[in-house]
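Next up: a single chain in structure tokens, the form predicted alone.
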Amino acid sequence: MSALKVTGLIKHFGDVKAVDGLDLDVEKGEFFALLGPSASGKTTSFRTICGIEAPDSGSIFLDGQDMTNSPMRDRGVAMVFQTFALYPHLSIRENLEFPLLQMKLGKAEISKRVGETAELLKLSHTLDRKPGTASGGEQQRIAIGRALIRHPELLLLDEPLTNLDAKLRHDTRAEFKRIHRERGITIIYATPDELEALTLGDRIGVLKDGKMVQVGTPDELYEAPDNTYVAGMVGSPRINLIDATRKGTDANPEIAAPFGDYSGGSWMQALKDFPIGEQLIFGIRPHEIVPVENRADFQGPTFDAEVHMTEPLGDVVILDLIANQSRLKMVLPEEQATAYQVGMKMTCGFDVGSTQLFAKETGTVIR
């Protein structure tokens, strides 16, 4: 059974609609990331999930349970906003007990959770303190232990790790999918980050606009975007989007790049549907373009480039490549990467196979 199910949901305010007809779908014990920039909808969404907006139009399911109109406390729904909401004058254990002094439960009740929920989050030691003498950390760790000790059966993750340093939001993010682990709660996670989105979602929604344009596993988002939108969105270093032209025949159809022309790719069956001359957009991931030595020992395309910069990234080091005018990147790994220094020319290529390609006009895969 799904444990929330979105069909349709608007939400306006004034002439900005930042929910349009949502539709989402997650299953009980689910983690479930939720991937789009800023205004995109996200908070929005949340918002009006767990009662604190109203929606204009729409349908809210809980456990299979019509919500949409239920008070916020009937949902079973918590939410960890992007700053942390802690009460600065009561210790951590007031912030803790908190929410259970709403839900007016016994002093045992609220004791014992307490100390498992200072226990799953390593807070234990910290109970006593102010949260200002807390760390960053321990102050994400209290705003999601607020949230957990309430026993939702949907939890929903607001950016809530924009906050933190890069080490805290890594060693944050492997607590989460422990807190997940654990408790087999179902999770919904917002984010603007595509490596948070991939590294901890087992389904990833992308939102554009208040509406949800793609949802797959990140798998299938990376290897099969169903827009030049989703194929941006997902993979670092982005992918390389180039404009290229239908040409050849009605039989036989080609794509003209700037570099080069390339029949062959699983889009050929469906590029006879286009006219020659129709604006396309070539689209080739970094990853999948590699260093030629030898034009003839190679099977696939052949192009020649010049390196423009390099990125280096430790292990692994992006080169921007020049060719025929066109702007690509690539990725070696650092020990290839130190053959090729800015201004040397280099034969590159690539399986045609991976690539993908799209109608310039809508931005529309065509496969």
Given for the second form:
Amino acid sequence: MSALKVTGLIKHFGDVKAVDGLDLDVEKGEFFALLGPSASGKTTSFRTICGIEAPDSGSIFLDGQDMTNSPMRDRGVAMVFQTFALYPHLSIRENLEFPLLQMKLGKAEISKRVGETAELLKLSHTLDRKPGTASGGEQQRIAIGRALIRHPELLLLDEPLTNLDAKLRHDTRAEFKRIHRERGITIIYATPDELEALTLGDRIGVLKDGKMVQVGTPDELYEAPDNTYVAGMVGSPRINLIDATRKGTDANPEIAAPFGDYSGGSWMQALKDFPIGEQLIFGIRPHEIVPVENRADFQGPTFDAEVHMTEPLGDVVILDLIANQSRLKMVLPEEQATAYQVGMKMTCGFDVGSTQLFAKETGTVIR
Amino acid sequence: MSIFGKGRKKHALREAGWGYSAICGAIGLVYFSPVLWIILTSFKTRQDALATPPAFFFTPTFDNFVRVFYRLTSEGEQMATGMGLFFFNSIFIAGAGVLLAVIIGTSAAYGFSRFPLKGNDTYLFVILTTRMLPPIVVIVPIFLMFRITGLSGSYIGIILLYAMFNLAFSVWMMKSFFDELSTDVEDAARLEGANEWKVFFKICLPQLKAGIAATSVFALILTWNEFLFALLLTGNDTRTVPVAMARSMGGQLGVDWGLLAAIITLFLIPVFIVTYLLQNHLLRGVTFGTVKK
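Switch from the form predicted alone to the form predicted together with its partner chain and give that structure.
Expanding to the full complex; the earlier chain stays at the top.
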């Protein structure tokens, strides 16, 4: 059963379409990541789902019940704001108590829940301080605590790690996973960071201009993106997207990329429907490109390239290549990469079977 | 070595050296000197007050302070001057006027900030125009309005006038404070089940204590010293101290400087106390929003 089902959600602000026909279906107990750059409609979707904003059209079902026009407090939805939205004039304890006081719970129950939540989030020692004196990580945990303490059915996290430094981000990410596992609640997590989405989400929904572009497991999005936008969002370093054209005959299609002509990918059958000369985009993941010592031994296609730049990242190195004037990236383990210096010529190879092909005009996948 | 303190390090934020402190002290003294002059005069006899060159060393007397409240009649009897009532009037009228202005101003500012009307800025501008004219220009129609409605000489009349007089300022100042607050915090409270009353009273207002204090003090100082409206619109029983002060300046013997200085010295005390008590809030209120939180 779905914890949240959103259909055709539209929300304008003046002339700006913040959410443009959003469809979303999140299962009970799922950790769903909503991935999109800033201004793609993540925050507005959240604000509409929890009732802060009223949608222009569309419906919102929570636990199968139509809640499109219900007041916020009846929805059982908790949200952690990107800005944390702590009450600066109240102590951390009072911050945690506030939602419970609104629920008119008894004193014993309130202090029990505050104790539990503080324990869970390691806030017990700070309860009597004001949020302003807490560190960034503590403020983050207070915000999460204030959401969890209500025992919500659905928790919305709006870019919760954006305001934290790199180390804290890593730790807190693990914390989210733990909380999700221990509490078993449904979480929707909005983020512009693909790494967060890939590591946390059971499924990921990719947003663009207020529309859902593709929904799938991290593997599905990585292996089989529906379009160049998703292909570009998921995977680091970014997929190599190279201009190509349809070539060959009707029965035996080929594509012409700047550094060679290829055929035999999973896109072969579908490519037959495209006319010769059609503009295409050829996608190769940087991880799929390997250095080739001896062309005769290598099974797939190869091409010559020059090392333009190297970006060492510790255990791996990203090599920036130029192959017949088109630039692409490949990733090598550090010990293997030391053999390649800037300016060196090298031979690279890849497996056509792992490549993607997109129509240039629409950006949609050909498969 | 500079005069600005021993071993002062570059870029180090620390206590000011003796040099800076002395300069600040000197400037402070220049600003404070008129007040000091008045306070000293209030302890002088008539001869000392009029002495040329001015006497800086003299035997202090409390006679002036006694004469603020009691004067001798021609028969040599002591008689109350009514100044006690005028002090009460000043405190009561200014307090009530400011309270009213701040309450209405804060509510209006919340509305303007959070629930903007169509043409919000126009309304705000219109409110501000009430303060663009000097009081002397509007005094005649106001005087006539007060005469016709019978508000002239009553407490309620002058309190309403002062509330109106301070309203524009309160609305503008409080609106800028509300604009500084994060609306996410209010949305979070609504989401957690708080109704609009709670959002306003439990979430917004407590965050603006400093702003309310600053607005109140500024309004209070303006109202406390107001003379023109008080002169024309208060009666014998509702007269405020500035008006009474002006009246005490007459007499056959010229201005009684000692008496006047004593009234002023007493008149300073209430504002001084209020400002002193609120000074921490006042500083925060004035600098609110200038530093990123």
